[in-house]
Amino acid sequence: MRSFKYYAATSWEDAVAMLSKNAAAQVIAGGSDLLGWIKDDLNGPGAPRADLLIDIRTIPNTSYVKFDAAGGLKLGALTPLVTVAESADVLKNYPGLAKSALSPASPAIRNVGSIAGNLMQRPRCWYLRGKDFACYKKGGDFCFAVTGENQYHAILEGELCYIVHPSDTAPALIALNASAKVVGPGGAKDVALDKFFIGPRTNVLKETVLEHNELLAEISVPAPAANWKSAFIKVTQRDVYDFAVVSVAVAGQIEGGVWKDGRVVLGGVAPTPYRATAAEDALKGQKIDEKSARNAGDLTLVKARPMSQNAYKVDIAKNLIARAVLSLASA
C-alpha cells in the first residue's frame, strides 16, 4: 500500500478547512470501504487518490441516537450501525430503518461502519472498482456493464453508467422523508435525502450533492404521524454478508386497511436510491390487497430497461414491492 498523511479533525468546521486546503485529502471514519480503495490504488476523476486522510472519528459527540415524539430522530453521522439497528427508540417508531440498519455486511462491519458511512459508500461495480477498466466513473469513454457482466447493474436510470446504489439504509430514510445536516464553509444547511442522490445522467463522476469540502454530519427523520408504518425487504445472492440484488422500503399512513400516503424506495435497481413515484401514486386512496399491491409493482416497473443479464431483477422487483406494501396492511 501506498503512503498518506494523516490528519485527525478536531471538529467539523477543522475537518471542512483541511479538506478545501487539500483537493487530494479525503474523509475517514469506520474506513470498511475508503480502505479498500486505497489499497487497490483506484485512480481517475470518479475515483481520486487520497494522499491526506482526515479522520473524523475524533470529533466530539458525532455518534448518538435522540429521539423525541414531538422532534422525531436524530443520528449522529458517526452512529454505528449496529446501535440504529438496536436502538429501542428506533425499533418501536421506525422498525424499518432498524431492520435495514441490521441487514448490511457482517456484525463486525456493523459496529464499525457509521450509518452516514453506508449513506456515502461508493459503488460495488466491478469495472469501477478493477483497475484495467477506464470507465466513465474514472474519466473513461465506455461503461463495461453494457457489454459485460451486468447482472447486478441498473434496470432503472441507467444511462453511461449502470452502477446501483449500495447502501441498505438510504431507501429507509427515503421513505421516511428523512434529511441531512451538510457542514461546509458557509455553515449548515439542511438537505432532503431523496435530492442527495445524484445519478450519471446529472454527473458520472459523483454520487451525491456534497462538494469536496461539505459533510455529512446528522441524520433527522421527522417524527412518525399516527398509523404510520415501514418495512424493509432485501433480496441477496447469499444469504448473509451480502449486498442487495434488490431491496424496497416502504413506509405508508395505514387508516381502516387503506394506504392514505407514503412512500416506496427501492434499492439495487437505480444508480441511486429509486423512488417509486407510480407505485405511491397508485396506491393512494386505496385499500391494500393483492391487488393494490401487484399493480403498484407493476406500474413501478414499466419503466425498467434491463441489459442482457439482469432482467431477473424486474420479477424481483415487482414482487417485493408488493410483499412490502401488503406487510404494512398486516403490521
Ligand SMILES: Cc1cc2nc3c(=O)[nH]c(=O)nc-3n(C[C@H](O)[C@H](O)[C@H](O)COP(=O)(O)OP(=O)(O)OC[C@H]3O[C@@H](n4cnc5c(N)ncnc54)[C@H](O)[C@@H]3O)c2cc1C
Second form
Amino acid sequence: MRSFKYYAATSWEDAVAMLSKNAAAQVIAGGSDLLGWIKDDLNGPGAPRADLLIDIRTIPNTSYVKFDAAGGLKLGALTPLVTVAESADVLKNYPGLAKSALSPASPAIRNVGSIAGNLMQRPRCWYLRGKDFACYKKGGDFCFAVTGENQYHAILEGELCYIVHPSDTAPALIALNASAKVVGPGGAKDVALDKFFIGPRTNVLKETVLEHNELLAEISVPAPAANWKSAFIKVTQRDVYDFAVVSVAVAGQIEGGVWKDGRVVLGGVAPTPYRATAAEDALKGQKIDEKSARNAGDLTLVKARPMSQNAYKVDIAKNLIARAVLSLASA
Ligand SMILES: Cc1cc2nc3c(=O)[nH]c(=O)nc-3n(C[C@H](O)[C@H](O)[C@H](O)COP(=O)(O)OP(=O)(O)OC[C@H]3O[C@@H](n4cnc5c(N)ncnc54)[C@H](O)[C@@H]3O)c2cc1C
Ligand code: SF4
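Any chance you could show the form predicted together with this ligand after that form predicted on its own?
Let us now look at the entire complex, which starts with that chain.
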C-alpha cells in the first residue's frame, strides 16, 4: 500500500483550511470506501491520488441523532450507519430511512461507515475500480461499460458514463426532502439533497456539487407531516450483503388510502439517485391500488434506455415502485 500523510482535524474550519492548501488531500471518515481506493492505487482526474488524509473523526460533536425545535431530524456527518438504523426515533418517524441505513454492507462496515461517507462514496463500476481502465472518469476518452460488462450499469440518464449511484441512504433521504449542511471557505450553506448529486452530463469527473474544499457537516430531515409514511425496498444479486441492483424509497402523505403528496426515488438505476417525478405526478390525488401503483412504475420506466446486458432492471424497477407504493397504503 502506498504511504500517505495523516492529519487529525480539530474543527470543520480546520479541515476546510487544510483542504484549501492541499490539492492532493482528501478527508477520511470511517475509511470503508476511501481505503479501498488507496489500496488499489487508483489515479486520474476523477480519482485523484490522496497524498494527505485529513481525518474528520477527530472533530468533536460530529456524531449524533437529534431533533430540532420544529421536530426535524438532524444527523451529524460522522454518525455511523448503525446508529441511524437502530435509533428508536428514526425507526418510528422515518422507517424508510432506518431500513436504508440497515441495508448497506455488513454489520462491521455499518459500524465504521458514516452517514456522510455513505452519501459521498464513489461509484462501484468495476472498470473505474480497476487500475488498468482509463475511462472517462479517470480522464480517458472511453466508457468500457458501453461495449463491455454492463449488467449493473445505468438504465436511466447515462451519458458518457453509465455508473449507478451506490448509496442506499441517498434515495431514502431525498424521498424525505432532506438537505445537507455544506461547510466551505465561505462558511456554511444548506443544499437540498435533491440538488446535491450531479450526473456525467454536468461533470463526468465527480458525483456531487461539493468543491474540493467543501465538506458535508450535517443532514437535516423535515419533521414528518400528519399521515406521512415511508418505505425502502432493495433488490440485490446475492442474498448476502450486496449493492442494489435496484432500490426504491417512497415517502408520502396518505389520507384515506389516497396519495396526497410524496416522493418516489430510485437507486441503482442512474448515475444519481433518480427522482421518479412521473410516478409522483401520476399518484397525486389517486387512491392507492394495484392499478395506480403499477401505472406509477410503468410511467417512470418509459424513459429507460437499457444497455446490452441490463434490460432486466427495467421490470425490477417497475415492480419495486408498485410494491413500495402499495406498502404505504397498508403501513
Ligand atoms: C463490502 C462493501 C459493501 C458495501 N455495500 C453497500 C451497500 O449495499 N449499500 C450502500 O449504500 N453502501 C455500501 N457500501 C458502502 C459503505 O456504506 C460506505 O463505504 C460507507 O458508508 C462510507 O462511509 P465511511 O465513513 O467509511 O467513508 P470513507 O470511506 O471515509 O469516505 C468515503 C468518501 O466520502 C468522502 N467523505 C467522507 N465523509 C465526508 C464528509 N463529511 N464530507 C465530504 N466528503 C466526505 C471521503 O473523502 C471519501 O471520498 C459497501 C462498502 C463495502 C466495503
Ligand atoms: S461507466 Fe463510467 S466509471 Fe464505468 S467505465 Fe464507463 S465512464 Fe468509467
